[in-house]
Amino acid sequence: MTVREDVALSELTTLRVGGSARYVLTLSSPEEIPAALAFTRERGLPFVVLGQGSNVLAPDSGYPGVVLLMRIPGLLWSEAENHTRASVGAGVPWDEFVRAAASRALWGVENLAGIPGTVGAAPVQNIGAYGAEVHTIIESVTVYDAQNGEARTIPRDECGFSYRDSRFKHEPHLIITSVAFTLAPDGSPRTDYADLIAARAAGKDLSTPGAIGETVREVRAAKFPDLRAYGTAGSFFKNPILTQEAYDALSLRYRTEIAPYGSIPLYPVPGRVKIPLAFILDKLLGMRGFRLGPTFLFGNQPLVLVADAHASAADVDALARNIEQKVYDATGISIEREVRDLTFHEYRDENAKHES
């Protein structure tokens, strides 16, 4: 375990904004967690766990607690009768795992290629893209419980998975150390998503996990700014989930705007429909490329919020609030952020001492 003081949060998050963290502890094995928690308790400080900081808005005021930077490695494969099991350390970069699965011609994770972040963050957010969600291939999640000082493995059906959500997002005392996935040696392409349909029509090979993964990465690359020049957390908001009645009313209200496209795209979810917020921002509200000060919506994908090099967390929040209000005023839909404030993930031991 390494300890650093007064570390810029802009170095730890992909939005590249925020003040400094009081302490940053880098963890390279589960065995280091008890010592890290003892460090926080002795000083009476709260902690947050970060992977690559790709879904976090760090405050300009900084974080007066401890950031546990998860860098636990490891990728173990084992064979079962009808599937392959992968046990992956929480600090492994997500796309590194996706590429490793593709190198073994294993199906299940290919549509999630190119997503930034670590394996340990994937179940927290229940990451999803191109018609796939990670919970469908998770077998179990191993955690260290900061409340009782015990490690345990939580099976998938106890993880509370839903759209971009899980129990881990709301129980920050559960520190994820590894995730077990179930992948299939035999599978078939899932290419019924618009971008993949277009890629296939353009002649792209989508016959293997590796080929699909590379195509997904190409599609994603076109929807993101140059990360060397800008900060971004990718898709900043969740896609709205509506009742059929609300969807029909929205379609009627904007029938002129959507006429060239036939209809507002929808994806069925149990009892409701999910619609792409990017379509609302672009086709209904004309906000593609909308700028507010040093922040803007990316021209190639209006769901992606981008921060110039000199932007602050307050600037990012101001743009997000502006978008939230415009969407609500125009559609009556209250959109929800996918990106969370750093302190949302905070855990504080109420029995800890206080730093003097």
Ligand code: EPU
Second form
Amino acid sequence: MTVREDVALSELTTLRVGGSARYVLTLSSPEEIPAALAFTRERGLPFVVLGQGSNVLAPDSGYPGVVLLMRIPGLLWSEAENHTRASVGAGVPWDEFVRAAASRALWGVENLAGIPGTVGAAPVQNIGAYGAEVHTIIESVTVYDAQNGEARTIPRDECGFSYRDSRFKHEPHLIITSVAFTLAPDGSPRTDYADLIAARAAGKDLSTPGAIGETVREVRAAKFPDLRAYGTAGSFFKNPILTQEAYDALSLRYRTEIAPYGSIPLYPVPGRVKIPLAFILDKLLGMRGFRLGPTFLFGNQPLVLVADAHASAADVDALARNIEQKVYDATGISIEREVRDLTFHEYRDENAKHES
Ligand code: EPU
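Which structure goes with the form predicted together with the named molecule, now that we have seen the form predicted alone?
Once more the chain from above appears, this time first in line as the rest of the complex follows.
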């Protein structure tokens, strides 16, 4: 475990904003966790776990607690009857795992290629892209419970997975140390998603997990700004889930006011419909590329909020509020952020002594 003091959160998060964290402890094995928690308790401080910081907004005032930087490595393969199990350390970069699966010609994660972040963060918000969601291939999640000091393995059906959500988002005392995935030696491409249909029509090879992964990375590259030049956290908002009636009313308005023969795309979810907020921002509000000070909505994908190098967390928040208000005024929909404030994931041990 390495200990650093006063570390800029802009260096630890992909939005590249925020003040300093009081302490940053880098964890490179699960065995280091008890000492890290003793460190935070002795100082009466709260902690948050960070992977690559690709889905968090760090405050300009910094974080007066301990950041546990998850860097636990490891990629273990084992054979079961009809599948291959991969047990992956929480600190492994997500796409490194996707490439390793592809090099073994294993199916299951290929549509999730190129997503920034760590393996340990994947179950937290149940990452999804191109018609796939990670919960379907998770077998179990191993955690260290900061409340009672026990390590335990939680099977998939006890993880509370739903669209961009899981119990881990709401129980910050559960520190994910590794994730077990079920991958298949035989599989078939899932290419019913619009961007992949277009890629196939353009002659892209979509026949193997490796080829699909490469195509998905290319498609994604066009939808996200260069992370070396700009701050971003991918989709800043969740796509709204509406009742069928609310969808019909919105669709009717779209046809009446904007496109007589058009329709708003939808993805069915049980009992409801999910609509792409990018479409609303683009076609209803004309907000592609909308700029507010040093922040803007990405031209090719308005759900992606981008921060110039000198932007602050307050600037990012101002743009997000502006959009929340405009969407509400135009549609009556209260959109929800997918990117969370750093302190949303905080855990504070109530029995810890307070700093004098
Ligand atoms: N669209 C427009 N105008 C635009 C861009 C898109 O009208 O300028 C419309 C398109 O017509 C398309 C729809 O919006 O029908 C959806 O766009 P896209 O396929 O790019 O995906 P999304 O729904 O905006 C979701 C995930 C992404 C994931 C993509 C690809 C959420 C919040 N976002 O975005 O996840 O990569 O699908 O599957 O669910 C993330 O979570 O950070 C993330 C990037």
